[in-house]
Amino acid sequence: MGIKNNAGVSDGSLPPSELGVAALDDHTLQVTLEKPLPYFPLTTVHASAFPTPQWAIEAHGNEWTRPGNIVTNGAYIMTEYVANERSVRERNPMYWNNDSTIIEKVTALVINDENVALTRYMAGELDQTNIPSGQFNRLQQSNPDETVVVPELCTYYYTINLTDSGNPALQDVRVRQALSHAIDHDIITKNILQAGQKPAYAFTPEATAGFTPPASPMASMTQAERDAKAKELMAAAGVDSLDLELMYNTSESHKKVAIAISQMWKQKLGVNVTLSNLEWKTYLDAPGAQNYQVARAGWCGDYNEASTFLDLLGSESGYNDAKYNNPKVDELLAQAKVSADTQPIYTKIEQILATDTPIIPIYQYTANFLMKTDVKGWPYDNVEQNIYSRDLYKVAE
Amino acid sequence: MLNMIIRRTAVALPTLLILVIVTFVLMHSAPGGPFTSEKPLPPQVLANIEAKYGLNEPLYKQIFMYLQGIVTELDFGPSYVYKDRTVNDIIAQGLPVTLTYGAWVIVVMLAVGVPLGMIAAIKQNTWIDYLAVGFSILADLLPNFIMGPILILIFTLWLGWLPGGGWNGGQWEYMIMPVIALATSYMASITRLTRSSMLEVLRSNFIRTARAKGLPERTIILRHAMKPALMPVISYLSPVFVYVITGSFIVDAIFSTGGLGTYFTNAAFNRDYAVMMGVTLLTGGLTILFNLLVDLLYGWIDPQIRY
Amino acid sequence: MTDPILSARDVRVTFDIRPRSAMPWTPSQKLKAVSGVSFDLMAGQTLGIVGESGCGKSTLARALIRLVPAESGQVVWMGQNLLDLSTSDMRRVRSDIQMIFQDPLASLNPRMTIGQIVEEPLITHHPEMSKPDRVARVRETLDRVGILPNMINRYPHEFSGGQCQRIGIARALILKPKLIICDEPVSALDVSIQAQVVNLLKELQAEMGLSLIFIAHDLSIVKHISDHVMVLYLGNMVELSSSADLYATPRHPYTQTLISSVPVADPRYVKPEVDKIVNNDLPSPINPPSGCVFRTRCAHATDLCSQTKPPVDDLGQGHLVACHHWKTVPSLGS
């Protein structure tokens, strides 16, 4: 979050007292930043910014998060926690706005199998649950009032390794653009995912507050035009045969998307794609070490501002798996941090990204779930999925 | 006999030690670690956390520290994922759950499987026999990952009799479906095993002798035929006991029982090293224990076996 | 002449055979293991039954005491037909008729001590007996058959084959039966042990007035112990006579073959010429030859033999033979 002396305190070279955080009085917290950060207030809703009393941690050590030990200042108190089974929250009478809390007790159940969760929802055991993949359309038909689809602050994309360890042909921007153009986004969202996802032609999802991503030239083309352009680009790059390795973490839906895209590349551009799937933790290591050619990735914003996405492609970013390095982008990112009007700056960055194509945005995530119609107060437009039970209530039907 | 117990225990310790070392090395040679995530931690923070858990030490030292913790304090280490819990806590929470439903599974599969197999053998080629064999084939066609959801569909969604999952401190209505789902296929195997070994025993010479003595059929079955007929069942039970007691991953996942089973796979996926070690050691230890118990049981049933 | 203690009349045993590949609805095949055998056994006497493996001698013995169900016929034991008795009445009779078996070790429950094995019939048939009485009886009986009573707590596998058979005999004797059926009791034993066991049985018979049915596949053993000998072939009785008669003047070609194959411990002895068995394969009892069952291997077979089953002719003094040509078949040694 750019708090002053964060790095020094973390590595132990500075005492914790040097951290740019101070309590001025009982109701005032002062945070000193390394440099101006216009969206700083937005980041404070992230769970990592929630206050925790030092004495509670000192008193309970590692067990400070257990029910009975944990001290929070929310509308609910965690009263029961059985790992892998359930957690229970009950009304906190000490909460400052306790009078507005309506629901007395909220139980979260861990159900590993989404289809079992769906059955239990249908049996009336649950008020809200996720929709298993592939069931969205059916449920929208059978339970239209209970099926909810809301945008999420997340983008699904393919990242391209631009370093020497990648495929040399991908160093050529025209090849990257060709690959991007050859992907039929609508087929992915409408025919494969089928759960209300939107195609992504920019890295920043449309749901992001305060920034409307520019219309990419690709977005306004028909797929036939894109395909023609893709072939043209490949021809211009002088590549007539290309073998690519596409990596994704083991999952049925990543696999479906990867197969579809590899088919598109094969049919339209004659690119031979080898699919490789890796178990999650193994997969996490590979792209970070530039041990890939093209890899599936996803990113969800930590706060509702475009920089949570675009910062990823700064040359210094630890999450820049493409090792994309464009001084112009770095400069614009720095500029945005101190600018009051970020729209033109972010627009410019998205335009550069659309041209350079270090990543290929594929679709914008949606959250879809089933919820009983008697549950009210759901913050549908909270794209960060910060849902507070204190806002919810149930109506008698 | 005592000699054998001592001998086997003496062999068990190096076996477990090798198990620890092999698991440790395999675990750490897999890419990624407990704290790798989609949003990697800043290197300094990662280093701090790893130092806290001693993960920055060389592997042999980590193994030594781990063993030292076990030997001196019976401490199986912390979980890196459930950060407020130690492995001891996790086992203390998960094992009673799996022990409870596991015990019921064993009771059910034996209480149904053994008598059914015996009756089928005694009444060979009658409708009872066909029914028992048919049942056991059907049960094999319905493994627990299919049985589970079907049971939930029937008893939760359609009939509304039972809760579709959870544990809730082990109330009986939460236990019925996991027990049935897990017990069915074992029950079928035990039925078939008992039936075929009973058939074999009933054809053996000493049963013929017992008949010639003029003993009542009931005495022949219970006193002469049952024990030898159960020998194959007993050797089949040892791994089943361990598996059932340490929990089934599938049953724990489907019914969200919070049992130990989920930790087997989850700990591996999460690179939750100490939890993985803990459940591996628990399984290894129980396997050795049950093999010993089964061998002792063998000795009790069959005096021809001497240790 | 006194009444026989046991008399069998036209006993038949048929097994249903189902091939492994059979479907549930395919009819099973019939195996005629014993097809109509009759004999009388006098109290205190021994009937030997001989024949090749598979001739039905063991099945016959088991059918007598209903270890296998007989299809038809009568087995009259001291005035009552055993085949008609209820299960509980039959169990009572079993204390009078005991059986000992061919494989002495396998016939003893390996999970029981020999004391328990020998004692068990007493518990079933004499529940009124006290434990010390039973133990005393077990020790006494074991002692009688030559097993030291201090071995009472050992398991069968700790004994040799001959000892196991002695234990088997003790188990049969413990109820003080009137008849013991010995189903090839010595076939599995060494020759030297065989004689000991046979002598033991003879002694016991003399002491206790036992009747014996003694089954064997070779005639030499049977000769020592039997008063009468019955020769079975493929489930049919082919010859029955007193032991002396049978060995001196066997009339059935099959009996002659059997006797000529007995080795004689005399180097000067010249074996008499017998018409050799034509064909060495025993026909299948599922599909036995028509007429005389022996005709496929008989050197004297004629058309008549394949058409009608030979009647049982009485040659006098209880010498019975089932052969169309017994008059013309040359007698042994002549």
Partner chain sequence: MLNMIIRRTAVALPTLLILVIVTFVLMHSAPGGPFTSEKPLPPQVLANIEAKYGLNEPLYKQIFMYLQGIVTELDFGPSYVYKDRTVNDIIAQGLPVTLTYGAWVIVVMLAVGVPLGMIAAIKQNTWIDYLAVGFSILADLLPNFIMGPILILIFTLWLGWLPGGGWNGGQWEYMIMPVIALATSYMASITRLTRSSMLEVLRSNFIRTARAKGLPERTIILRHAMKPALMPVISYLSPVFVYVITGSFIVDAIFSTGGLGTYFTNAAFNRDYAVMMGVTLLTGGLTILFNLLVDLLYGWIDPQIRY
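Between two forms, the rigid core is defined as the largest C-alpha subset superposing within 1.5 Å. All values derive from a computational prediction rather than experimental measurement. Residue numbers count along the first chain shown, from 1. First, how it differs from the form predicted alone.
- Rigid-body analysis on C-alpha atoms gives a rotation of 17° for the smaller part relative to the larger between the two forms.
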The other form holds:
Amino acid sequence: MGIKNNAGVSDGSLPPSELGVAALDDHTLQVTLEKPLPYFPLTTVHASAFPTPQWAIEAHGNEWTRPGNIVTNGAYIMTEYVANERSVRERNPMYWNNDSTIIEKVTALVINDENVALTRYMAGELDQTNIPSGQFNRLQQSNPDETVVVPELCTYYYTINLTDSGNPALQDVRVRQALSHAIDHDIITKNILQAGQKPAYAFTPEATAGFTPPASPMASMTQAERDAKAKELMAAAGVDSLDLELMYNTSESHKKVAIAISQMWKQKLGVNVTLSNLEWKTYLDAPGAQNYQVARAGWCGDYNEASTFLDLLGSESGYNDAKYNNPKVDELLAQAKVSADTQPIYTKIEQILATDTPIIPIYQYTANFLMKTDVKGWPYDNVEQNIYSRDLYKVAE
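Swap state to the form predicted alone from the form predicted together with its partner chain:
This part shows the chain on its own.
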């Protein structure tokens, strides 16, 4: 967010009082930035900018987010929370615009098996649920009025460990490029996922405001041409045998994509792939510790501007699991922070990333779900899918 003195306060070299944030009175927050940041207002909708009451935290410690302790300023109050099962929110009568809230109570269920969730939806137990992988086309035919697909500000990709703890062959950019070329994006999106996803040849999604993806040489090639190029690159790298480990977190769709891509690499390049499936909590730690070779990753924008994606590949980013380091990219990212015309800068960064291939973009997400026709007010045009229960209502029978 570029807040003044954030780095010093974060590392302890400056006291918190030096942070460029002040409460001028009970209703006015003043934020001072290090330098002009054109997209700063967009960042304020991110959860990290939500207010947290100091007195409640001091009173309840680690329990401050539990029902009965948590203090919020939204239209709803959390009244029940059961880990890995459900959370319940009920109308907040103290909300400034409470008179406009219609729905009294909202229950969010945690259902790890998408097929079980679908069964419960069809039985009338749920008003909205995600569509299991591979069932979008069928449901679009059987339940057209309830099947929804909208673009999301998200990219599905594979990250490559470029450090010494990774596979030595992956240090060669030609090997990384070959792996990228050999992936048939259309098979992934049209045959496996089948839910309106778009092939991704850049990290930043097309739906991002003020951004147009640069022309991609790979996107303009046929898959046969890509496959031939992949073989040429592997030969130029002198690699005729390669064993790789591909890591993904537990999910039926992640598994299907990983199996398909591993078969593509095997059939086209002779790469032997070992699939490694980790539960979410374990998976969160492995890529960040560079304890992987190639790993599934996904990123959804924190705000609707290309930097929310491209900043991840900066050398100092904590989300840069590849440990990619290109000074030119760092320089361009810094320029974009103060530029009134960012498109040429972001175009150049995407072109560099396409050449260096620290990551392999695979597809752009869509939000596809089933929703009962009596639920209204859903923000279909919001690519960030910022959904507020206060805006929803149900049509009476």
